Amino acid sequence: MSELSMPRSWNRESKPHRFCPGCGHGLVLKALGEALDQLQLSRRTVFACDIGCSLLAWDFFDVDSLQTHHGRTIPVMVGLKRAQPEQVAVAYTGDGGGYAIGLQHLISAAVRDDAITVILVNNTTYAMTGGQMAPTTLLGQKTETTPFGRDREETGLPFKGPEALAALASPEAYIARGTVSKIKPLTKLLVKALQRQLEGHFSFVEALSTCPTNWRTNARETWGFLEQVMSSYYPVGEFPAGAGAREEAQLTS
């Protein structure tokens, strides 16, 4: 099959995305599109997005898509996958939808080893609603609700999703974190995540992303915050799952 005749996941008509200038969502979606194309999954994929900035991706791809209530993208896709197991289910959410209102669903899907792929975009802020503190806001980071910087004594530590899921998920699950500053490695992580879903297991990829609008940063400052500050607290890479299950097996053996 020639490259021109192969089905592509993104819409054939050229159009700009609806995200703010400098936003990393477009790069995450580019990586996802390339991963779907590499595996030739566009005709089997159902893409669901959450409330928040992620909802602007609802018509970005030439695949079946839907949009859910805030924090409910994961259980909706779990239901779809159970009803139509031949479909490839992709749940696309932000750090609010996945780590705040939707955290229970995320953990439950990982523990049950539901065969879906969750992509969570971490830009350390509630971007669409004005830039309030999110579960991933870094210590000392200024937001609309932390004008003097996030205080550990008041709000605790920033949430590390992949690390938490790796301790709770089934050993067969795939857990990883990438960054929009390294698109090819991020694409490879998404390919592995989709392949793990095809094998019948849960997969999760967090993508470190940018939000210059709410960070109030120029291009140099934006990239510096992503590559130096965020990446130092949120290390990229793969996280072996099933630590909790292995501990339990050792205790009972």
Partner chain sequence: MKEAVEGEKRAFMSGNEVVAWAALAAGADFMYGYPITPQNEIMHYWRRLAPEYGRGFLQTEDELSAGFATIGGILSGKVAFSATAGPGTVLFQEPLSMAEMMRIPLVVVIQQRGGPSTATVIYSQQEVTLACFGGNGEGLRLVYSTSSHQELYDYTIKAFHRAWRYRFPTLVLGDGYQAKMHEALTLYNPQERGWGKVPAEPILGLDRKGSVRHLRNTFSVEEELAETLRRSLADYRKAAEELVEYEFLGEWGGELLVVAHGIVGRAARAAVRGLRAEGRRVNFFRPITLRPFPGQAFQEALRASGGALLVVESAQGQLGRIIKEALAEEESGSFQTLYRPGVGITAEEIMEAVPL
The other form holds:
Amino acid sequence: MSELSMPRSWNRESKPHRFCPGCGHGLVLKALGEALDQLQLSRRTVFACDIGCSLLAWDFFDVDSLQTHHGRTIPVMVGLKRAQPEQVAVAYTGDGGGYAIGLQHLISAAVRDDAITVILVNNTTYAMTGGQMAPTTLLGQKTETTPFGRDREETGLPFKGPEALAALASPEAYIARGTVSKIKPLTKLLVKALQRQLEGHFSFVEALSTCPTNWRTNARETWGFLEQVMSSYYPVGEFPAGAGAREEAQLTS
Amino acid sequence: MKEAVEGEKRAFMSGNEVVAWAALAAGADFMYGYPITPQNEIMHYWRRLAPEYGRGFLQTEDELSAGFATIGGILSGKVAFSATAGPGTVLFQEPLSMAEMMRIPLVVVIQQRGGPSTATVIYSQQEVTLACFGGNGEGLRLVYSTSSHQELYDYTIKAFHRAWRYRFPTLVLGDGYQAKMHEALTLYNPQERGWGKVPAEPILGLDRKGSVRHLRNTFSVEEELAETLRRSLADYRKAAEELVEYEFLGEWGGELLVVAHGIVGRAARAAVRGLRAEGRRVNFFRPITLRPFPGQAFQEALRASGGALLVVESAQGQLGRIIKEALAEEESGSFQTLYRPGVGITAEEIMEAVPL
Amino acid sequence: MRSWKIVVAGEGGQGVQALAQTLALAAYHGGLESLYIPNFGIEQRGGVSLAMVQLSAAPIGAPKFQIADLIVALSPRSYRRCFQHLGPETMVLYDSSLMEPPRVEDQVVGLQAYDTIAPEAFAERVGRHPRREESPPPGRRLIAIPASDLARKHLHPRVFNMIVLGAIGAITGMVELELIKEALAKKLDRRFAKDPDLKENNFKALELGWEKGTQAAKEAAVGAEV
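I would like to compare: after the form predicted on its own, may I see the structure of the form predicted together with its partner chain?
Now the complete complex, all chains and molecules, led by this one.
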């Protein structure tokens, strides 16, 4: 990547970045960098990354950042935003942090309509720990803990985050899924998500991403899995929120 | 910000209410909390009082979130705190560990209940080990154990100041009795007692001076961690000299030293007074900071008492273990250590450490 | 007496905690050292309700105690919870319209921390009672006040606990009646403002209790009903 193509919000000193070759994280972070540039938000933003591969982004941006774990990026950003509403708060997490160990935080922030932006990278595996099954691992997909392929009988169906959140979140929330194979649309989704935060609401973007290291795929297979297999189970697009919360539930007494 | 307490006033209230007033008086901006008995009324009082004084509150989805959201509030430069108990204290080890690593002034009030697990909602002193040494680290925390409503008020206020000055997570260790009992105390405005404002400032984000900051929690190699820990440990050791607090009752020539902390300290003090009235030469020592432990003062008190010791606590030796470590230090001739937190140890290093 | 250790025991809903808290508050307003602690459990409603109050001229030690100077019993099963707090000198005040004269156990081995949530059988087991007596041994003072009947007859059934509170005040002799009234008024200021009759009834109940308690303290006769 040339110096010129780097988003201004990136921290040049930490480049080249630490992700594996072919990893989608760099692309998601590029889209985020461009979204921050476009909205001129880098001076107002705090970026929090989680444990797992997302933690390698701890000094990725030229913005105040911190590292935490177990999906706790979300409550840290919720707490920060509540105490400092002028701040733009971005919680960056993987599918393990967001959909398994920290799911309660994700759902609760969406239900409370906390004005933060959560970006969740879905690469269908726990990558940094060595490629175990994630909530998003597809049926039949081989991982270290599903060596014969994920079996529905044993572990149920893969977790569809945006679909689940859309049903639960506050109607004002913004919920979308993009993919690193279509970086411009992904950037657009992130811009919209950040804008929704600026309007005082919760926003969430899941980014379908790649992990050739743990998938043990070459470049062509990697891209094929992302574009054909993952995208067919995980449709990209926007998910209107609040399907389950539209009825006014105000108790009148 | 509107002052919560002006001048001095006597009051008669529950310990949980005392904590809420102390946090207000100290100038705390925000509380993040999750229900668990017996600390609930801290949240209840805070939530009712907060709007009047322009302070904030959020009830989170669990204790993990309460702890981490408090950290988030603190990072923005606000004086924030939480309160918990029992199984909640177990979950709080995760945010407390992070605060320890990143030197975040996280303040948590703990009202101990029975353990292990959910046990009772009533009372115990079984959260001493968790408060002092919980988490996957070295226990670089400040832990105040209070024994009266006055102390609960004084040390809750002090906790905010000390946490922000020394940047170690700070715990006020109460218990279910202190939480629920009603007794009298004097509420005061800490500024009128020379406390000044809590020295809070943004750690991340808006209104912070200086270049971009990347706060790290994970390290690639052992040596990076060792260096970070070395600095924190050195800071902690230095701070310990200024932070330790205790109560001693007695004098040289004693026959026994009774040691207790927190609410049990009241019973122990009364017992010692009673025995002394009967002519027994019994001394009394109460550590107020359980961590750092006032080891030197304890050793002097023990020497003044002829070396005989009675440790009293509502737990199976949690204070006792701390005392034993302090005793081992006393007998350091036979208690040597080779401590290398977070890094490997080779046979050569051990051979070098063995005294000639 | 320079200090009093008091256990108040009754059924949930009898106002045991409010009674104990008001007593402690009144003593505090009277310049005494005072400490009230509820014996609380996990239930939100129902069951036995216990409270401990200490009044003293000197600083108070531990919030709970083993042997009480006064046990106030408002129901038979709550009284059974108090065995562990009985000593040879313990005085027992009970509502004789709600219960028979309580049995008094000697050599009760008490445990400080057992509590309202303990099931009855368990509470009986921990408060060991080697011998039961129908008639109280000499030296023990039993004071019977038919608070519920008095309340029903002269005032309102709900204020029976204020009769008990007035009696405690008179028997312990550490807190003036006026201070108890003030403490109660402070606690219930909004409800009193809304309903002046309520205030009137409560104050009358306190006065009636005080009168009965004063008589009882004078007579100090074992088992005397006043």
